[in-house]
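Only one chain comes next, encoded as structure tokens, the form predicted on its own.
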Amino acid sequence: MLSESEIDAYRTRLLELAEREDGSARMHTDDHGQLVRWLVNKGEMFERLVAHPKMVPFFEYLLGDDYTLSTLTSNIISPGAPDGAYHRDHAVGRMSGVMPFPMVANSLWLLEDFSPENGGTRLVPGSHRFSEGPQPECSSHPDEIRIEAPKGSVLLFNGAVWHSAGANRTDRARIALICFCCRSFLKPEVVARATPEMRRIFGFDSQPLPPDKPTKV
């Protein structure tokens, strides 16, 4: 999905990104896993993610042709860090019971090789059909299975699917984006800018109809 170029020039970005947090940074992991957000207000160069022709048919797919994006990020995952806690992705997190369709659903864009050594995503098969999400302390599973992957892939999954980053036990940082999507009546705070294509997916062809108004008979 990415050439050498693009893995080169994304990873460059994306590290400077991290560098500028300067404490603010939204860490996780034992402090070492930093999420830079927002990656839409950071240049057109992860515009380019969001409505890629060869990613959109899955999610409309999964989630309906009206889907709109939540949040396009990065995920950091430096060396030294454990297994992360398995959870379910925002909304279906908070649901309970068995979703009846995708709700929601993830894309990672590799920008490293995937192994279980540095930090391979890790899913548990199956577990969108569960009743319930995983505890909030709960890092493993005896289904579980750690993703390896070549860089420039993209691991697409259904969000209610338990996932958690791995332990990083290599000398070099995980990279990953994250653009993730839901469908159109969960609605995701977004930016007005490019094609159409972006205005639908960004959700401004999906708002709330207003009020009925009476009849006149």
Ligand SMILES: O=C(O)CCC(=O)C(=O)O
Second form
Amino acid sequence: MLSESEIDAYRTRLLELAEREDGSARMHTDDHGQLVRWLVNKGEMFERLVAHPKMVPFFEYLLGDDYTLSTLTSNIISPGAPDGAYHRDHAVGRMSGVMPFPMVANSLWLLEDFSPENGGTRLVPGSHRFSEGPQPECSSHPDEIRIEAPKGSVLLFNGAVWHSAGANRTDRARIALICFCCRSFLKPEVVARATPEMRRIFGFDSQPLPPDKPTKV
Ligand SMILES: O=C(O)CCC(=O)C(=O)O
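Next, give the form predicted together with this ligand, keeping in mind that what was shown is the form predicted on its own.
Once more the chain from above appears, this time first in line as the rest of the complex follows.
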């Protein structure tokens, strides 16, 4: 999906954005993982991914043709990272029962060759049909697979599948762009009669907070 020059450009820009000398980086996985977020606000190169003509039909197939973007972010898995904790994505992760259709779908755009050694994503095939999500600290499963795929590929999956980044036992950071989308729940007639205030509340006008500022509680 991505050419060598696009991969280099994304990788360089993401590593620049990841620099946070003021300590405000969003770290995870024992401080060896870093999310770089709000990427649609960080250059047209990122905007281009959101409606990539080769990806849109797959998202439409999984989520319906009125699906919406949730986040465009990036996950950097540094050397020394352990296996991450298994999870399902967002709201789906906190629901029990088997969803009758995908509610959310995730796409990882590989900016490195993914391998079992460098933090390639792990998945438990068929786990979108499990009645429960993983326990919070669960980081292994007997049926797990570790993704092996060349850089430039896109890994697309139902967000209810148990997944997590793998351990990085190499000396180079493993980087992926993550375009995460959801099913829309608003009926067209509800959108059509919404007042400006309701449209704002529904999120049509929503603007993310500036980068890496704590969310107001
Ligand atoms: O970076 C990865 O390999 C996994 C990302 C992930 O777990 C997620 O986006 O929910």
